[in-house]
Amino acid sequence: MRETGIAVVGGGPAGLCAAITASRLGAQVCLIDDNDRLGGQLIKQTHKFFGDKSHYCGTRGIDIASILFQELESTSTRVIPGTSVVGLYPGHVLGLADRSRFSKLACKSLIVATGAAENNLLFPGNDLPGVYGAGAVQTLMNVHGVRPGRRVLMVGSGNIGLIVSYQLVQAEIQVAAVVEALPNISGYHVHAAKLARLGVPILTSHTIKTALGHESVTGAVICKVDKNFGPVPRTERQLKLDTICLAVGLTPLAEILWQAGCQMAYVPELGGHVAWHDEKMQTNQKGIYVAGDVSGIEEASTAMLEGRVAGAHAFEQLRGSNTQSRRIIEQARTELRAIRQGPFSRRVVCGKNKLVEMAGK
């Protein structure tokens, strides 16, 4: 059985970041992601991020990959990918499986930084093949280069939603239309108005109705719906589509927490359920830290800092604090602070401000 310090569960931008601060410090550090390529949502990323420079704004998220790799392959870190946790056992023992073989792994402090899983939507032929999740519609157009069809309805106005639908039109693929259960768009309104520039019809107040087709998608039924987010009668559209995206939230991926006997809690705000965690990210199982949309959803600005605070923890846990790990953690707390005071950000923050609250209890 092999052995470690520090243990990292998943190679996104949350988990490069905890990786890369960790074995910086100076612990030994193994990584595992169950794809061969790290980096999770960002190489599927095309756009260019937001905010302060440090959180690597006016660069694409592909691009951010590429950056945190490099840098992870500058430290010390042994990287497993293509490999699975299926098992966490007593004494923080990981059970490891790639596509030939079934393996163990100890390490003294976990760091669970898994992300999330696309919902679905329940309606009526939900599973004819042309349903996809915008992530999957994202990783096939801009990971593999395939698109996913010629004439798309996208139903939800999130960021993703949004970000996904300009990528389908720059890839020379129709967007019927976006349609949003809520009565106003819920991601940020620049991409929105890339959007209505191109003439796709953004429906606030809808939802699709039913999927048509017998082998396959081939068209859509929309309608309105009212503040109940009930069906308005008589108020039924037909679409010609082959193609239906799905952008309607995230859930975290948490089924390794709730085996390591986490404290685990359904916070609607955060996306469902999720481990307690305090300000260092360590739930109440000592030892166990947790990082990115696992934690919680949330932009990939947020997860990399996360993980940096996760990361400097797990260390300190370790080898004892320093200069330079209350450095890192000052500091991502203080870019954490000023990226939740925007509005965008008031769900997450009642969500952790819940989490908080139960800690007196």
Second form
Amino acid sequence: MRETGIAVVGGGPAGLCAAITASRLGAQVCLIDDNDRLGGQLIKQTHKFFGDKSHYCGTRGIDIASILFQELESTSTRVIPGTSVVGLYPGHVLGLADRSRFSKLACKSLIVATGAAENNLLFPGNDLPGVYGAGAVQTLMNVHGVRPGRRVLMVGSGNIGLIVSYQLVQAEIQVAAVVEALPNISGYHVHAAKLARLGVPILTSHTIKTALGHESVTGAVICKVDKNFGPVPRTERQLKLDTICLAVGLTPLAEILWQAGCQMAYVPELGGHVAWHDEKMQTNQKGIYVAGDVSGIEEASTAMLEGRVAGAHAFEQLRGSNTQSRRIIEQARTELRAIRQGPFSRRVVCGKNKLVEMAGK
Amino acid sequence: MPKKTFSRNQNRITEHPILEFERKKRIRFFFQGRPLYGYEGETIAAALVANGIRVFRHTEKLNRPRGFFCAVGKCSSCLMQVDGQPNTMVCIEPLRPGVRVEPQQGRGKLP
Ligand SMILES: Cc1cc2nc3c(=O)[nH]c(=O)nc-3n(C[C@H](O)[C@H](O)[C@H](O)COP(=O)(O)OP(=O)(O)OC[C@H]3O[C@@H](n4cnc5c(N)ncnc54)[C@H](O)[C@@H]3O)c2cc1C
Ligand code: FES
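To complete the pair, please output the form predicted together with its partner chain; the form predicted alone was given just before.
Below, the chain from earlier opens the complete complex, with every other chain and molecule after it.
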């Protein structure tokens, strides 16, 4: 059986930073990702990132992925791409599956940075071909250069819904409308304004009622909703389109943590069930750490910082702390605190605080 | 699935304000026995959608059509029969020359 010091599961911004940090400090690190190309969500982000200046704000996601990848290549991290971690056996043994074979990898510490999966929404026809996750549409358009359809209804006006709508227009795909059940747009004003300038209607207090079509989407019925999100009678409108894109949130991909027996908590502010973790990003299972969206849906900059914190602590747990590791942790924590002071972090901070409160129980 | 004639590769983005798509090698593959073309480096799902194909399978009990949903190997919506192998997630399966792709009916047939 193969062995390593630290195994990092997931090669998005969190996993990449965890691996780079631990490896530079001198740990033996193995990074596993189920894609052939590392970078996680970043490889389909063609827009310039929002966030803090010192955290690649203004840089496009795809370019951040290349920077991190180059940094990783300069370390001795062993990368296992195209491989899913499908299970965890007692004694920190990971089950790995690639396209043709199953194998095992034993590690002393484990950093879980698996990110998140897109949510679906309940409405008749939500399983029809043509109803796609917003991230899926991005992958198709921005990674493969393929149009998912000709005319799209976007459901959800958070940043993801707004940004993907803009990217659809860039790819010469019509966006019929963006519908949002809340009475106001939930993403940043800059993104909404860009769309408005292109003439894309953003309909607040509206939702999708039904997807139309037999073998695939041919249209959608939308309607107004009241304060309790119930449909307002006689406000239905039928739109002709071939694609419905769902941008209604993400759920942490926490299967490995459930299997590890980590203490899990349902925290809506963090996107669903997350593993309880402390300031070190360590779960209640010694030697199992979390970082990035799997520890609470947030953003790439915080995912990178959490990755650094987790990577440095995993190193310290195996090899003891030194001035360098302490400095990395101190700096990353300070930066995390600074970012989370912003008004858009209120929800996440509230969620993370709930975890802290749980600690005593 | 109803027989339709598809205009080939109608859904490819050729001009984009930010991205350039380097389409290396053209690859021939088969969908329901018909030859179609895709490019090296893309997934089977991307090649199918580029060719206007969105229905990948029909479900076991209700015979509902399904296409892809997450495109990152997380939801199992896109299972197809690939070179005889059922339950292949085509959204993460790289396109290979000559590969035979069939829509999957229910749980598919073991080779
Ligand atoms: C449309 C959109 C726009 C965004 N814009 C911004 C922005 O402007 N600024 C910003 O800061 N953030 C932005 N974000 C958020 C940011 O992309 C995410 O918060 C960030 O990518 C999370 O990083 P991560 O490493 O936790 O997870 P991910 O990037 O999701 O990476 C996780 C990786 O782990 C892999 N994986 C999962 N499970 C397994 C397993 N069992 N075995 C092997 N591998 C596995 C996944 O395939 C993936 O590659 C945006 C997100 C989206 C969708
Ligand atoms: S589309 Fe979700 S697994 Fe392929």
